[in-house]
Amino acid sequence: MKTSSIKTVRLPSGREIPMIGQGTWRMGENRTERQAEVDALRLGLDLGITLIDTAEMYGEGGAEIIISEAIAGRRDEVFLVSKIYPHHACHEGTAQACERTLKRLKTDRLDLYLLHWRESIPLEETISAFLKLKADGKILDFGVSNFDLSDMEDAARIAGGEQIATNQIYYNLEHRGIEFDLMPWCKERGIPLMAYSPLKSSGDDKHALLGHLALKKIAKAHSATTAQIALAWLLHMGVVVIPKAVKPEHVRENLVVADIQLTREDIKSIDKAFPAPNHKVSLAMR
């Protein structure tokens, strides 16, 4: 039943991450949902969208237990992203936790472990435990999220920093500032960057951007919706992309994404739409 013509870029380590994915923000969190929830992780399945992310955080577990019935059978087709609270990223800590998320994802390993964000915890402490994990084999590679450019110089000064994978920044046509400064050293390393919230606006209407006029030109012209458009933007500037989607129809929009070829004229006028800033801004978070 696949139908997926979906690309991958390269991690520093050498294997392969697809660069459209599942993401699970906000699931587990409600039982009259859950159906609905599994079902659409296991659509994407079926079309070829293998990458699933998701977090301790989510629903405090809850989103790793609705995966863990998702892919039940089927692990060995998903690449599977986890991330870890900062306040747990400690030695002892990150072995427990990551042992949690195995439990309730049901598998004996994840593909990609993450850091969830930056806190008081000393990185190198949470870098050698990621390293004791992969040795150990619960991960086969580690990251980082919400990671600035000075957060990334520390972590690549540390030991074992230069195995550092991904990092998953809050990043659509609203918040371009990475471009300045943070996706050009990661470039620069090889270091792929994935994308969070990719159709959110700021402010009250989380839905704005969809609605942008220059988007709807471009959509008209492809035969797109303007959320396909926007997430073929993300895999135009070469990062990985992880909407949630819950209803069947959104699941397979996200897959048409990856055969959207943009024109030279269509990033011109997103970019006239959705200027980037020419200068430092520091990294936006949700």
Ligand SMILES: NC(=O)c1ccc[n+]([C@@H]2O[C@H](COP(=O)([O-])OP(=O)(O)OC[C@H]3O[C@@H](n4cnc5c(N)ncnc54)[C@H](OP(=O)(O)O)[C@@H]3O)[C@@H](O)[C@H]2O)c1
Second form
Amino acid sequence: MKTSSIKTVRLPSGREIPMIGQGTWRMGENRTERQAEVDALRLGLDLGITLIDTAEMYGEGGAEIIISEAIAGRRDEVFLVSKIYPHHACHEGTAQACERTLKRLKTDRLDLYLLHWRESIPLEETISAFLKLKADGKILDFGVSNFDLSDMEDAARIAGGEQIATNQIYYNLEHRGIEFDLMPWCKERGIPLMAYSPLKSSGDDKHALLGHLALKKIAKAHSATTAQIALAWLLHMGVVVIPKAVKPEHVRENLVVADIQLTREDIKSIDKAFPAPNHKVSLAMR
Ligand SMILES: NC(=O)c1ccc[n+]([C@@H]2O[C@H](COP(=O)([O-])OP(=O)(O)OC[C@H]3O[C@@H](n4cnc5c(N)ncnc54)[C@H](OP(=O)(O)O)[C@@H]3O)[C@@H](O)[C@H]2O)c1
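Return the form predicted together with the named molecule of this protein as a structure block, the form predicted alone having already been given.
All chains and molecules follow, beginning with the one already shown.
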């Protein structure tokens, strides 16, 4: 059954992006997981989670191939995001990497193409290559990822930099540094943020966030899970969330987040348990 409860936010181009999507990091790496991954993405689409986030890096193209299988015959339903390796992001390299990505995804266009992180290739070159791809209709919007405030300021000074549609960053309850400077800067310019690793669910301390007592209490009051509350808080902060889920129950749970309304009291308890910093914190990355 489809649902239309997922809100959208407007990109600077005027196009709308859904606020809940599906991440694909770690997909396409293991043959035995392949069918479960395709099924999870298809289930998400069936439920109305139409934004899919990927990167040429994920499984070295493997995730894009998984996605091509999941979206076969239904490309027009999907808001497709991929990312380019920074070492490919020179003028020629960007065009070539995009072609490879489109080929793996079996599509003729990306909705959004992001520079995965900043390295040594001048931003001028990458942005000019993105503009060319946009003019050719191969990408409908472009943006960046893992850009701290100073990177955004550098990009904004470049011709075409004003077309940057989004910045995809590491943002969750335990990493609120962007609220001090990057988030207000982007908000002022109408640039929506995309929160990656919204559940902080990989790494050594993967259970620390979802097991937090404050989240458990709020979750209980909403008959929800702690993961749902962590995602609902991100939506409350106005950012796009792209949790990665292979288990069907997780895909279903993540959709329901669209309907959770956190109360003022919930927000107060969250701020107490996970305070936002009152000073500059360098952007965290993983
Ligand atoms: N731009 C970047 O540099 C960058 C970096 C990292 C990630 N990303 C993007 O952001 C996406 C999300 O980040 P992530 O994959 O690092 O971490 P995440 O989405 O925070 O966590 C994924 C983990 O959470 C579990 N999960 C999903 N929904 C859940 C739920 N409702 N309840 C409990 N557990 C749940 C998943 O389990 P199952 O899979 O078993 O269901 C998986 O183990 C990535 O897949 C990728 O597309 C971008």
